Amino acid sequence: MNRHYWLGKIFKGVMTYFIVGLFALFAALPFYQMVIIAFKSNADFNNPRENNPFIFNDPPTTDHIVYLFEQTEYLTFILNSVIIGVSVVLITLLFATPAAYSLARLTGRLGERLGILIFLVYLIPPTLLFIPMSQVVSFVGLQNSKWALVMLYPTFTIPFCTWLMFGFFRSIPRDIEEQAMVDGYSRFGAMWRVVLPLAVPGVLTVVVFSFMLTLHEYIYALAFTTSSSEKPISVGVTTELVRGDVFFWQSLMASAIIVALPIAIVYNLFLNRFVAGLTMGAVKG
């Protein structure tokens, strides 16, 4: 019996690592292919029938990365994306945090219903809001400006992040802040000094989600920025490296890798807190 127990345990462990390994391989394959394509020469890349697309048939080259930095405004695109992302994150935290805290502390089911209504705003497709948003941008005089995106992006990051933080604040017991208020803190002081430190995983989750939403957004960026000096990376790279029916695939892959690597590193550094922010937000207080 002891032998069967250990054999079963070893078999489960082997199968677990095998299945996880398959999923990891499946997830890593696109990134591996991106790296291979980014360093392929034109002769190697443009002859897939004779050359294996998954390996270097000819010596790798960095010409396409040099082209990306010297022949396009790639660094400007990155800088614009960082400015837009950081600004939107700060605006989102400024509005979403107190809104989520207020909804979480409303008595009865009113807060939950209002939270759901706010989240429904996030589900409205950007294509339906394109015309009224363009009128707003024209009215404030921000045509062809990255600051138009800073003004527009919080319209979908704030509702989503409010709903996300709402669930997290509900998981924090009210007794903690009530005790702080007994000790002399005001409602704002109790939230700032007691509740927010406990909500750090939720705040990091909001930061990651709102920043990633700004990086992925394409419709507003394409519509409201036309010059290269104002474009974020989501639009700048595609418009500069896709010219008619000519696709600069190696440079496109290189641009994606350069942006993805630091984001992946930061994401993994805060992975535990990020997961905690997602899971604890689903627990009712």
Second form
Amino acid sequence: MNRHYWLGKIFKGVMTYFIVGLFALFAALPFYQMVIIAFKSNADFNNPRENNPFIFNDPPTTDHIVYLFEQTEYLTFILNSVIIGVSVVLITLLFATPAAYSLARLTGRLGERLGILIFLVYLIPPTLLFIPMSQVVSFVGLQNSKWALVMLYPTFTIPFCTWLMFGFFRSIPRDIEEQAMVDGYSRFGAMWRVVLPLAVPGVLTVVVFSFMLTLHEYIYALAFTTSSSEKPISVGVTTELVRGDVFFWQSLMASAIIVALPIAIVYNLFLNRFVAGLTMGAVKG
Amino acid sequence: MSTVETVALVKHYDNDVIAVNSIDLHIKEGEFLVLLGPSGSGKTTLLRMIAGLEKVTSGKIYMGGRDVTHLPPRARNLSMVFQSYALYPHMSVFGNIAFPLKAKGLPYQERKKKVEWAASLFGIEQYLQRKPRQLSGGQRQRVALARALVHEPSVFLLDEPLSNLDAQLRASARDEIKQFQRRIATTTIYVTHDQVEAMGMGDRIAVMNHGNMHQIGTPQELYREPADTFVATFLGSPPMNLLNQKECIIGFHPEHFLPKDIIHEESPRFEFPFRVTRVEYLGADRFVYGIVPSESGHTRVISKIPSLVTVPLETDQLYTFAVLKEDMKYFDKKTGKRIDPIPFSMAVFEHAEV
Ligand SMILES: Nc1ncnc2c1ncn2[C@@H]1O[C@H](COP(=O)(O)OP(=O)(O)O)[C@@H](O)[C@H]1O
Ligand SMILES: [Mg+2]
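Structure of the form predicted together with the partner chain, given the form predicted alone:
Everything in the complex follows now, all chains and molecules, and the chain you saw is the first one.
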């Protein structure tokens, strides 16, 4: 019986790791492929019928990475993306946090309905909005500027993040902040010192989420930035490394990996809190 | 220390609930006042208005003679212990207790001294570095109390602070709070729905129901002279017996409803037929449940007999029980308010001249 028990346990462990391993492989394969391609020489890459596409048939080369940095505005794109991302994150936090807090606390049952209404705004697809938005952009004189994106992205990050933070704030007991008010703080002081520290997972979720949205947004970026000095990464590399029907595949892959790696690392560091953030918003929101 | 006064205090919630209906309270300096009432009677609402957490619909609140009706909580120099204790989960016990001092801008060294003083009062010095979630219910309650008194408030507000403790802890915590309040002599308003707690702790008790104040008085006053039938039936375990008469409602405590034979022959008294249905022996007392038959219907009545009295009582037997005339209370049939003694029609035996 004891032997059976151990066999069962081992079998279970093996199965678990086998399945998890399979999924990990499935998820990692595109990344592997990207890394391989990024370092492939043209001769190797352009002959997939005879060469195995999963390995280096010719010695790897860094030519295409050098090309990416020296012949395109890659660093400018990254810088633009960071500027846009950070600005949008700050703007979103600045608006979504107080909005969510007041919805959660001050308006009773009405707050919940308004919260859902605000969330509905998020569901309007940008593809519908970019034509009217172009009117707005030209009205404020931000054609061909990354600041147009800084202005536009909050139109969808704020609604979503307000809704997300709303769920968070509601899960924090009112007693605790009233206690802080009795203990000598103003409502703002109570929010700053007691509510916000407890909402850190929510704030982190908002940061990660808004940053990611700005990073992979394409329609607005394509419509409102035309010169290389203003483009964010998503539009920058795809317009400069695709010329007509010529794709600079190796450089494209390299550009994607260089951006994806640091994000993946940060993401993993905060993964637990991030998941808590999303599920809390979903359950309580 | 300061007085607390409410004048015609009213709270209507948006949903047309009148939670507090024109309450006049005058709490003396250093007094321990208990707000007593069943759940939903408006005790928490009244307390929250005094704390400044709930907007007042109309009326005034004074503290130490100062009108604080529209001041925020932080301008009232009070502290409050919530039913949930509301400890700050992200701070250590030290951080929790020091929090009100931080608001006052005390330098670290002084904060540290005061926190250690407050912690030692409640015997929680060894937990200062722990987080609230690492504490038991009783320890949490002590942290909440320590935090409430560390900044030496002039008024202490406690909302059912013992209801999350188990019965054993509750008794000792009740004692501790009471002793402690005597020592620091801070004006205290204590909310509870437990009349035993109220009777044991309060210098005075304010009895509320449906947002109305029924009576304010010392435990003895409430017991001896209940203002109306609500107070009479809410206090005491078991509570007062009420009998409907044509002219009024009469009431008497179970411990005053005794077998006729053990009452002194000379004492003026009322006698009742009493059919015993059940007898319970509870250590020091015998609870006798039964029915007083009359034309207007049978009324359930309880008698509480000290176990020193060994008169045998059998179920389903009819006995004659009696209540001393001086122990009989009278209430108006319509309003339920207590009235002066009036003759009532029930066949009674008045032994001696009054
Ligand atoms: N925020 C609120 N909104 C609407 N009605 C409330 C609110 N808080 C309490 N009430 C109502 O007011 C009445 C008194 O409640 P409360 O003061 O909590 O009583 P207690 O503390 O004596 O149990 C109850 O009928 C309750 O339903
Ligand atoms: Mg209550």
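Positions refer to the first chain, counted from 1. Rigid core here is just the name for the largest C-alpha set that superposes within 1.5 Å across the two forms. Only a predicted model underlies this, so the values are computations on that prediction, with no experimental measurement involved.
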Problem - Core-superposed C-alpha of residue 261 shifting 2 Å or more between the two forms - result: no
Practice task
Indicate whether residue 10 shows a C-alpha shift of 2 Å or more between the two forms, with the rigid core used for the fit.
Solution key: yes
